[in-house]
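Here you get one chain, nothing else, as structure tokens; it is the form predicted on its own.
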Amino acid sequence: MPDDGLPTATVVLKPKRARPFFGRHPWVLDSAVLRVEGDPADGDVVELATHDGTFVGRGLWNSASRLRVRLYAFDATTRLDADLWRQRLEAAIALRRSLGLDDRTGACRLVNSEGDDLSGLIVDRYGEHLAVQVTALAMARRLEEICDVLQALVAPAGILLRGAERGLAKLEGLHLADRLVRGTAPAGPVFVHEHGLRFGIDLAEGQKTGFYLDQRDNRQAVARFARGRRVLDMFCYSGGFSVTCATTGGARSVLAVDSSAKATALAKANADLNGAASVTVEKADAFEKLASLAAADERFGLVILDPPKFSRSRATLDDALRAYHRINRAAVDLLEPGGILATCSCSGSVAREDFLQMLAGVAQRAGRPLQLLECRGAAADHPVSVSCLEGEYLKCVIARVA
């Protein structure tokens, strides 16, 4: 593959399809492509042009993906070479430093894909280790040089590669196994500090890259409503919300539920690590547990819902909204009058408006008004480009239920 960062081919857009890319949107779908002039290999640099030959931008090609071109530059002088990747990585790391997130005892997202003009690349730092997730074939082809730059800029003890989600990997033609890329792997859990608490994180097998860093500030926000309340934390994963509500928040008790044995073991360990004796952890299916609690006429002052993705594309949006309605309706039925619902969605295809309309339907069907107290998103180390609002995936709504 050429390493000079110059285009090997030109991708020509259909008429009237260039406007989003003049607005710096980075994703060129196959449906927008009129023809390809040249024969680029997957991962090659290509030029994007309008049907009448006007330059639009430069990106990386993938014939195996519906997302044919990912754009990284919008002027004809920029090379997509090692110098550009270094500049982008330096800028991303400088942002986190300015946010006060460069404490090596903590954790943060160093690179957030499109939010840092590095589409297809995610880098999270956990203490002295980095977890890298590649979601684009072209970035996978540049993994070694990216890791060289990360090693030079961050000097981690080790860099671990985490594979992309199975569906996304298939769409991109990615075949990346989890492995150690640089340095040494941690001998066991990595322990990090977050707002005065300690959490053990499984970098080898944990969900995402190990921990839900995007919920860092939301854990604190939800905990402010926990004092003196009985709390139910559904889909608790490794106990981030549970432990924060029990300790910082001063909850009377917390029931943490997850269907994964590994997750509940982590949650129990994190509760013990922070002396959160009021946390009880239970392995159970979420929908079954919600039904059994309702059947037993249990009531809670705060219910937290942070489920996995219910939708991975707009094609499954209706099914996802029905699933969100079902769990939120069940949660509302478990809340005492004046209770607090903290409900989240990490499905990027579910827009904030869709999510709020779903909650309006829940309120109507339950016959209980919901008052929105806070509508939140991901923490600041997960920046979103205004040119690619699809990156704003996380919704966290805190509401009072009458």
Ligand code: SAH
Contents of the next structure:
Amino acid sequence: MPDDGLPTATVVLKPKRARPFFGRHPWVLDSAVLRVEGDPADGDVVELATHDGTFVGRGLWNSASRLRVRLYAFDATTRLDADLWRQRLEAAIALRRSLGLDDRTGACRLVNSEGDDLSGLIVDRYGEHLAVQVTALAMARRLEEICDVLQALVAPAGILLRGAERGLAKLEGLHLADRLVRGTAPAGPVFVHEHGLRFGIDLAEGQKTGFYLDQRDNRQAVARFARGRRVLDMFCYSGGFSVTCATTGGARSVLAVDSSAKATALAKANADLNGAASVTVEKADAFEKLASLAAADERFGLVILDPPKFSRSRATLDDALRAYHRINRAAVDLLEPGGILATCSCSGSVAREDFLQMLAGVAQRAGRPLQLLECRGAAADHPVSVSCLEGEYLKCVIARVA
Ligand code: SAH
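Mind pulling up the form predicted in complex with this ligand next to the form predicted on its own we just looked at?
Let us now look at the entire complex, which starts with that chain.
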């Protein structure tokens, strides 16, 4: 692979398929490609051109992925070389510093893929350690130089590579095992601060890269509605919402539920760590637990729903919306009059409008009006490129039930 960052081949688009890329969308699907002039190796720099030869952009080639080219530049002079990666990483880290988030005792996302013009690369800081997730083969090939830059810019105690979600990795033809890439691994859980609270994070085995950083500000926003209320935190994972509601939020009590034993152990440990004695943690399936709470005529003042992805593609959208309807309807039925529903969706294929329509259906079926109080997304260290709205996956709606 030449490292001068210059194209080794030209990828020619089918007629009428260039518009998204003139609009700086970075994903060129195989179905948009007419032919390839040259013989690029996977990970090589390629030029993208229209069928009649007009320059479109520069990107990295992957024959194993449906996402054939990822674009990183839209002019014919930028080299996709080590200097460019360094500049982009510097810009990404400078943004977090300007937000006051790049704190050695805290946790934040330092690099958010397309949102930072680094398609396929995610870097999270957990205290003194970095967790890197690579979802593009071309980024995997450049892992060493990226880690060199990260080491120089943030001097972490260690950098860990976390494999991409299994589905994603397969799509990209990536076979990356979790491993330590630089420095030392933490001996046990890593402890970080978030809005004045402390959380223990399992970097080796935790979900995502260890913690749901995207929900940081939503945990605080939701907790503002918790005062004096009985709270149900469904799909609690490591207890972020529960602990925030029980402490700063002043909830009367919190029931935190997750079907994973690892998650409930983390939630319990984090409740203890913050002296949140009003949190009860239970391992249960959400659908069953919602049904049994309803059968027992239980009522809550605040119900939080933060389920895993119900849909991975537009194809399963209807099934996903039905599942969202079901749990949200069950949550509304458990809410006392004037109660608060904090409901989230991290399925990128479920558009914000679809999600709100689903909630309208819930209000109609339940015969109880829902007032939207806040419609939120991910925290500011998860920037989204306006040219790649696929990055806008998280919805967090706070609503009041009549
Ligand atoms: N709110 C959490 C993140 C939740 S992630 C936070 O702020 O950190 C989604 C969680 O749902 C995961 O922990 C997963 O274990 C859990 N989960 C998945 N399927 C479930 C089910 N059927 N019932 C209960 N929990 C489930």
